[in-house]
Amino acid sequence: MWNKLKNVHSSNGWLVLLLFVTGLILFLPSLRGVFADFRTSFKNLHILFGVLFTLLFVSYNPLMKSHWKIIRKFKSKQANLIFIFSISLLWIVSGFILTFERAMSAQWTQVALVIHDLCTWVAVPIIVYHIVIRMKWLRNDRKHQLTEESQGGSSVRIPLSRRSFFKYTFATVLVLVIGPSFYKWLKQLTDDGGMAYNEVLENTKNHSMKPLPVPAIESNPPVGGGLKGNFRVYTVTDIPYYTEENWYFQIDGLVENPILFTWQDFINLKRTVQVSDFHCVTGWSVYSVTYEGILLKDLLKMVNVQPHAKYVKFYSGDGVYTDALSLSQATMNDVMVALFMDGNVIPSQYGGPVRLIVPKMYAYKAVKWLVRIEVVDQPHLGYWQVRGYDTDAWVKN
């Protein structure tokens, strides 16, 4: 019985470590570009480790009653068991929802993502600490010290044992390394979106572009009442910054009248205001964002698309990212080349000064730092499609 529990405990530790490593690669924006070619593989590995973790959790349940009897005299161990059991259950349920998020509502996936993140931030440092301080060489060190004391050994006792030193050092490292990231995540979570958005606006460089366009009355104050939620900034390159001198926007390809806009030309175009929700394929959403810009179908009318054209390809100013829509998708009534977000020129961190907005699809289709639209007759696989993502990224209601 005890050997079974030890095996479950050991396997659980290794699976948590593997889940943490693969989850960290998927979570950290700084690693998205580095591991872009393997992102789908890491996601599948993370899900596989989650399935194994679930099976281990299920296999432990018949042993739980006996385990509880063994530790019935140790309140701290009972509390630890309840904590680990609860965290594991929340991890499994939230992970299940995120794995099948396309069959779930956006609200469910948003809540599941928060719970999954919270469990990770709270549990992983504790579990790793728990595993490390019980390493065999630390336990042997402690046993050796106790044996010497019981035999009346004359060795000088070090005020801080190796085991204690390691514990305190490890705890300090956890606080210094994980603490700031946890604080940033918690601050983002508890913010209603307004303060976080304002902070981003203060640090953006796009607002130095001259002249700054004047938002429509519906944009400022935003007719949507202000965005609800928090954006997470994902990039595959460094964020490009523009001035009115180096920014351009062109539409070419299978069109009768290709156009190259300057900043002044572009901000003089007639704009439309709409309120849209923004959904990321990783599970989070921002609701009721007031966008102002030019509908893509109106831009395509300006260039007179040739009859045999079938697709519209989009180029990011980062020089790497591309994506595409079919011509019928591109002419949907809410697909927009946006210039304003809640009454402000879109911050560079969020893809400004100009980005594509495709509300009915996940945001990896909404190309940031949009500088070129090419009309083509062949399908195009975008940056994430060649790495395993769906070509059609419809958001499930």
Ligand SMILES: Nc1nc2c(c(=O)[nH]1)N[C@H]1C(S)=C(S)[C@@H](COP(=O)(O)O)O[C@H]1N2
The other form holds:
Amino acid sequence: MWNKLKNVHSSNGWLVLLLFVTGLILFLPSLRGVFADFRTSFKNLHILFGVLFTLLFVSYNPLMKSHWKIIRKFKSKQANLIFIFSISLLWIVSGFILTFERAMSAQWTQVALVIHDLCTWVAVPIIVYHIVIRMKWLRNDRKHQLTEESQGGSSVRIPLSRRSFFKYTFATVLVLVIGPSFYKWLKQLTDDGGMAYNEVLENTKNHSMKPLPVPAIESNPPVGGGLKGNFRVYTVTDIPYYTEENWYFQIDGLVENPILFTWQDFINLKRTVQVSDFHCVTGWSVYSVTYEGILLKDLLKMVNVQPHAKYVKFYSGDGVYTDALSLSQATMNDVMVALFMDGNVIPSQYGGPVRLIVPKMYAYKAVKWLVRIEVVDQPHLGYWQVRGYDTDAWVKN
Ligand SMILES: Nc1nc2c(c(=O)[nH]1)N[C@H]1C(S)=C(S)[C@@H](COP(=O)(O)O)O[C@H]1N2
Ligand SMILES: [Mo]
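I have the form predicted on its own already, so could you send the form predicted together with this ligand?
Complete assembly follows, chain above in first position.
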């Protein structure tokens, strides 16, 4: 019995480590570019480890009764077990939902992602603490102290053993190291008034485009009432910065009149305002964003698409990121080349001065720093599609 439990414990330890490493690679925005080619593999590995974790969890359940008996005299161990059991269950269920994200509604994956992240924020520090506290040299110290005491030689009792001193110090250090990022994450979670967005606006190194276009009345204040949620800033390159001098916008390919816009030309185009939601396929969403920009179908009308054209390809000014839509997708009523977000010129992090918005599809279609649209007759696989993302990016409702 004891051996079985020991085996479960050590397999569990290794699996959690593997899950943590692969999960961290998937989570950290700064690693998106570096590990782009392996992202889908890491995701599959993460899912595989998750399945093994689930199997282990299931195989532990019949052992649980006897485990409970063994620890029945220790209240803290029981509390511990209940805690680990609940976290594991939440991890598994939310992970399961995220595995099938494409088949789930955006609301479900949003909730699942929050739970998955929260479990990780809470459990990982506790696991690290657990590992360090159980290390051999600390245990030896305790034994040493116990034998000394049992020999009755402790006329002077050391008030704080090396072990408990270390325990408290280590716990404090852990809280100090992880606390601030956890607090930031929590704050973003509870803050749905676009507060974080305002912070970005203040702290960002933005493009310096002159003249600055004036937003429409519906845009400022935003008719959508202000975005709800938080964007995670994603980029696979460094952020490209623009001035009106190095910025251009080109529409070419299978069109009768290719155009090259300057900034001044571009901000003179007729814009519309729309309120739409934004969904990343990894599970997070931002709701009720008020966008102002030029409808893609209006831009395509201007250049006169040739009859044999079938697709529209989008190029980011980062020189790497591309995506594409079929002509019928591209001419949907809400596909927009956006200039304003909630009444502000789109900040650099979020793909300004101009980014694409395809509200009915996952945001990997929403090319940031959009500078070129090419009309073509062949399908094109975008940056993430080449790396394993689904060509079908429609969001389930
Ligand atoms: N140029 C460029 N555009 C991009 C990406 C990128 O890495 N580079 N990431 C895409 C993905 S996967 C998402 S979810 C959104 C994220 O937009 P945000 O950074 O404004 O939150 O941008 C999309 N457009
Ligand atoms: Mo995404």
